[in-house]
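Listed next as structure tokens is one chain, alone, in the form predicted on its own.
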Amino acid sequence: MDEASAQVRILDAAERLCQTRGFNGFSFRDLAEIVGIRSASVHYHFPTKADLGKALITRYRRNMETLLEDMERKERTASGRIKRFAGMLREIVRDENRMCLCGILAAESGAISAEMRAELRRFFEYCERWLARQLEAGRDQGEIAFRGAAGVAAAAMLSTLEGAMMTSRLFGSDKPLRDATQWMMAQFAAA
């Protein structure tokens, strides 16, 4: 296996483990076993677990940016884009009862590196800005209604969805997230 392929496989395995066990719930030895390499090879690609964590978050954020930009081009309505965003989160929960990578890492923010926390903030800031744009567009088009600043509404929306993911994970069902999404969309529906 070439180096680039090994690095991607390590990141893939680490992402899945982190989403199901948490960042402190797996070791480099666990990764090596899953990928089929020696633990020293994991350290070759990521000298420390903090290096691995930062790489995971950066990749996850970039993937999310790509997905949301693509969604913005393809989905005609702002409310449709927001529903599809929530649907992406439901798919994560449905797949092995996982959490949003950045959501689970935010819950562990006291036990991760400053560099990882900075990258997490970039993820959440991007998602909030994206949601705020959708809310503003929806309000401009008359399909979404809310009081106050779009940024504040977007932060509340993202917090609601991330929190509902945690509850969904606890109950082993996407129902809490589905219910929270339906309630939230009803609150933002134009009269």
The other form holds:
2 protein chains.
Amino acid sequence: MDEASAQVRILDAAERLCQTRGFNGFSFRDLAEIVGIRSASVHYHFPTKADLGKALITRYRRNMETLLEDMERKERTASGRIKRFAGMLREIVRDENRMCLCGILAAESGAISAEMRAELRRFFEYCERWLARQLEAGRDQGEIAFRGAAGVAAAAMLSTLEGAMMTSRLFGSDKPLRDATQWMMAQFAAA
Amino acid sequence: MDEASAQVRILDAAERLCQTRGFNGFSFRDLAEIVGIRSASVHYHFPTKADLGKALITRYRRNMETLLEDMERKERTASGRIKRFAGMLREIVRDENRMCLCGILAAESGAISAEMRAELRRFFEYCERWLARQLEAGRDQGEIAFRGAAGVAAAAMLSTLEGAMMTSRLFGSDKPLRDATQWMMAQFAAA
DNA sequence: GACAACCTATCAACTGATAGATATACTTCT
DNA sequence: AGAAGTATATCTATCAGTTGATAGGTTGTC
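Next up, the form predicted together with a further copy of the same chain. The previous block was the form predicted on its own.
Complete assembly follows, chain above in first position.
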């Protein structure tokens, strides 16, 4: 038996399916089949699909927050931390050609609930703030160079990575994402 | 009455709906209702949804090719042409918060047919080649500066723009895309 | 009379969602 | 300790609505 609770296993299955097929690309029955229960039991844990979607994003964001905060302690240089962040995204693409959960949901943002959208925004805002913090720290250390506001650069960075994930997925290779990461790091390299 | 043929009006409606809700976010009946015919008639023009999707991408790509080739004649500087390209994307976001058709389909690429995916790749390859050509022309003129292969820079550029479109859409504002465009142009500005 | 472009009518499959029964485990009371 | 009650998590069965798709009839034009 799987040790994890049904709730967790439902979220795991939903996350993977959403990352590969999009939010409208899987059903409660798909989840039920994977988890090994009936679709009514999935509804017991997440009454509506919007509830499930919201829980999905919240968990994804919290997990990302934990990972990034851990990284802030463990990785010494700012550019190292940013590279590791990009590496996390690369792992997602590598594993079954998945897309960032929030990236695919942002693309589908016209087809999801307002609550899901609000939660999504929080994810992007958090990532941007984190990246901006790394950029500023790197600039203070003379390790990273850039002109203009750190926030704008961080947003552009995130856009580049999310966009490159999409392309990588489409071409079934992590090369576009690797290239984009390298190009981007070069933009921020101190002269 | 609308002058355009039913086929064109179906594609117009499908394009808009796909850009806002994704490929799984609209039905043959949605299209029929907008165009003012019955869903069976939509199937007459496009037997399956994959057929429709493929036609959608092909038309979008051909249209983009025409626009970009025209632009190559009309706009004198390379940076001007690239800015105009970004401006085209901005217009899409501004108009009902739409997303680039091929961007949203790339995000959903796990949920579409192999034929659609192949057609999608052609779109991205074309855009990348076009951007790379502009970058090289700009560098020759001393108007644009960058290190490394033009192809890699062009791919990164396209990723940045597509990613920023996603973010703009999510936040319901074209500011992220505007900021990303400006940041990107600054990266390529000749010193 | 042939063809293109539409129509009506219908299909089986799938969708998200609900009502209500059942089983199991933990409290609480005698 | 044992009975009774309660909460949680699952089940079966079913719903109405939507989906992509098809068969076959109708209309209008060259």
